[in-house]
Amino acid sequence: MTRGGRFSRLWLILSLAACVYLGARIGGDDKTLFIPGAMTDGHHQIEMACASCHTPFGGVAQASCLVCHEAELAEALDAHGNRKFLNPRNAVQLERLDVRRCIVCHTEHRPAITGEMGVTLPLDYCSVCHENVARVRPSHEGMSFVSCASAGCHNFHDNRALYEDFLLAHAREPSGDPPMPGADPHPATFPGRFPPRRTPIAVEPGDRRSLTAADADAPAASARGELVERWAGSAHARAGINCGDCHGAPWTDDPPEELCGTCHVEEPRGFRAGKHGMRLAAGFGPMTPALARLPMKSEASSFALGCGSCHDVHDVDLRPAAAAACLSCHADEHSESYPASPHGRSWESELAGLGTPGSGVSCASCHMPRLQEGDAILVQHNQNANLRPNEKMIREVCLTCHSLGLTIDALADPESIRRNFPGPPALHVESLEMARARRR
């Protein structure tokens, strides 16, 4: 065989070996070899679920984004929705920036040009359409387009808490009436109460009577005595849910967490949409603190997140899940500053029986807010839903106890957020003043 023939044969063997190796890697669980760059904080947990976004030889389809985000976009007060750009007058804008396609702004694997909210466009991308905004709004004269998305100003997809009518309705203008001596007629912070939960539970039809420890159908074992006593005082026992309803027949000590969704329908849905449960929704194992990008406590690194991670399934006391469970994993400064913060102190006061029920502010008060849906008041278990952007907290949470002006300023102050709002914010956003000036 000639030298050229030996070289060709070697090249063929190496090529076949490379194909086999690459085929095995792309078909296996570990696809890091094919990832061209780091994922954003929002998607890094599912970076191995390539098929969730990518279609073979077809890039990222718009439909792939909507699988997870369509409901959120439908709920948003989106001034930049598709309907706006179906108007022929705006067709020219699409030639410059086709914002109907998610990947025009949100492109993965490009960390060097990706902002905090996952936007991969230049920070002044608003100027593509709004370069002459100062003609219509003189108050914007001299402002940098880089500042458009600052807290208290503009959000591309959702301005529910920031549009002018809302700002003016909650501006808390002085009433003109003389205040009571020593009283502030429009305080920045005032006593508020979060509504009690009214969650519908899906259970089998028929009457269920409240159960006691004597009714427990758990196998007789001394090790389960304490658990039975705790269960007997739980909401499960009061609802007639016996041990065997969860542990099954034949008995299993570790019922699958999917069983919780048999009765609690909405909570797992929200959980799987957020960062705590999105890995489960993508078909992976549960999230653990070791996989997080935020600082976490080392002793919790292998803790698998699920319903039982925060909720004790036997005594069903919801209060530890509202703060203590969060602090058992999270070790960032915002979390570790919480116990000594005004919010943390209000929560401890309520737990001690010194505060009015609903007046304490736990971690869940802000990050898993209680939302009214018909006659029900549900806890939103998608813990990052109102952080994209954080102004979403204004309506659902902050206005319960704070004025709109204080809230906007606080959410615009990174240092105040980092230290968990220890006092008045150091920054001021002039959104309210601008809205008032335009209506005069």
Second form
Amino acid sequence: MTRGGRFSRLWLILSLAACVYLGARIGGDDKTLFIPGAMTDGHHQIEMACASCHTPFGGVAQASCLVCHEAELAEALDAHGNRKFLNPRNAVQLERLDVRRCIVCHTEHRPAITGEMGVTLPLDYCSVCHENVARVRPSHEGMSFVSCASAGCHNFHDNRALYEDFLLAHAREPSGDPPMPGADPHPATFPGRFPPRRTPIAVEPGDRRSLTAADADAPAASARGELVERWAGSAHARAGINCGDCHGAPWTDDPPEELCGTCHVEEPRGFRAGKHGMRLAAGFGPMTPALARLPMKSEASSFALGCGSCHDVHDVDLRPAAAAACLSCHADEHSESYPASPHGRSWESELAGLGTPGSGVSCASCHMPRLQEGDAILVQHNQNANLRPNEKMIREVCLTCHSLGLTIDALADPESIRRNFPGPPALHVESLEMARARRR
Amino acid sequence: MTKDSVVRGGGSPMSGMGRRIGWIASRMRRARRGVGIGRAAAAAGLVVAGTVALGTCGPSASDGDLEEGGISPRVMADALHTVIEADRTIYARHVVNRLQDEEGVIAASEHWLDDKALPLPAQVFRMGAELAAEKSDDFYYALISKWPINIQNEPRTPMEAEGLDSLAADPSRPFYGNETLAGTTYFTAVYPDVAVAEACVTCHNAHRDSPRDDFRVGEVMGAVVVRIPLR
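So the form predicted on its own is up there; where is the form predicted together with its partner chain?
And the full complex, kicking off with our chain again.
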């Protein structure tokens, strides 16, 4: 056999071997071999759910992104929604930057070029279409396009709290800002602004009467006095929900988590849409702090996240879930600075019965806020809905107590955020003044 | 950057901007090709490339619906415009002008959701145009002007500019032409958008982003552009 012949045989054999090996790997459960680069913070938890985004040999379809993100974009009144660009008069702009597809700006698996919010474009991307902005906004002359979205003024998707007339409407409001640190951190006079929860449940308890410890229907072997006591003082007992309603017939000591969802519909939905529950939603095991990229307490590393990890299912006291539960895992500087921060002390004060009810600011007050939905007041269990980009917290969270000017400044000050807002922000964003100047 | 260079794709003397855009465009090409391909995946790609090539010969684009005896693009554009203009006039006269300007019941506001107000006529127009574009790629329409409140509504293609000029010279005749955008040729029709109610001019003349404050009822304020892809 000639040298060339031997070579092509070797090539053929190696190719076939590669084919068989790769074929087996791609069909198998462990697809790590095919991951071209680490995923963004947003998606790393579901890295192995390749098919959630990739269509076999079809790349990443826009629809894959929308399965999870469409609702929140609609809610944000997406300023650059796909439908705005369907008209062919946008052709020239789209040739430069096809903003109709998420992955053009948010390319996955590219850690080296991935910036905040998973953006993989250079930060001056706004210039592609808005290069002439200074013509109609002379105040913007000479501003760097890098600063449009990074200086607290604009957001590509969500400008609900940043548009000019909103700034003006709220600039007029007298500042309702609570006293800054240095003054009394939790004055009894500061009114409570957080509403009590009012959650509808899917299964109406009907005319069940409220129950006491004597009514507990748990089998003797499982009816530990301490658990029964806690349950007897809970909202479940008041609503007539007995042990057997959750522990079932035949009795089980560990009812499955999904059970909570039979009555509580909205909360698990939000939970699974956020970082705490997205693994469950993607069909993996529960999230644990060990799998997180944020700093977590080592002693919590194997903690499996579900309803019961924040809520004690027996006493159903919601207060521990609002801060203490968070701090049992989270160990980044923002979280660890919380207890001593003005917000943290106001919460402590409310827990101690000193502050007005609804005046304490827990972790959940800001990141899992209580939101009015029709007649109900629901707790948003998607922690991502009020996190990043932090401008989306302005309307639903910060303005509950603070003026818009202070809010915009604080959210643009990374140092203040890192230390959990120890005092007035050190940074000032000029957008309110600019809006006022243009009105004159 | 001048508008000409925008239309030609950015070969202007502002080379910094040109470079940046070129850079972004190359990123986009990569994104279009699919996200980064790892070495393992590349190897797999080599092996399967042939197989895939066989599978990608999809059906061809739909055959021309405008066969002989069918309606011409111009008739279709004129008909679409008739409906668009009728609805727009009714909304301006009998909703906005009546409720806001005559009866003072409810205002029209750009931020109609927050302000619990009526959407502006231009917003109703665009919402309709966007919804239609999501449902059909057989036609598109837009509202433009030489004196726009929103600079995104400035003429963007040479034909839009030509159409507006032609209407300025003679508003009684629509402007028609063919233009090619992103590889598709369109039959493009440009119709005058007239201030049909007092509300049109009071609002535009008072708006802080309006380059003009002297519009009068009956005047051409802009144009409705209807495009029909020719395939």
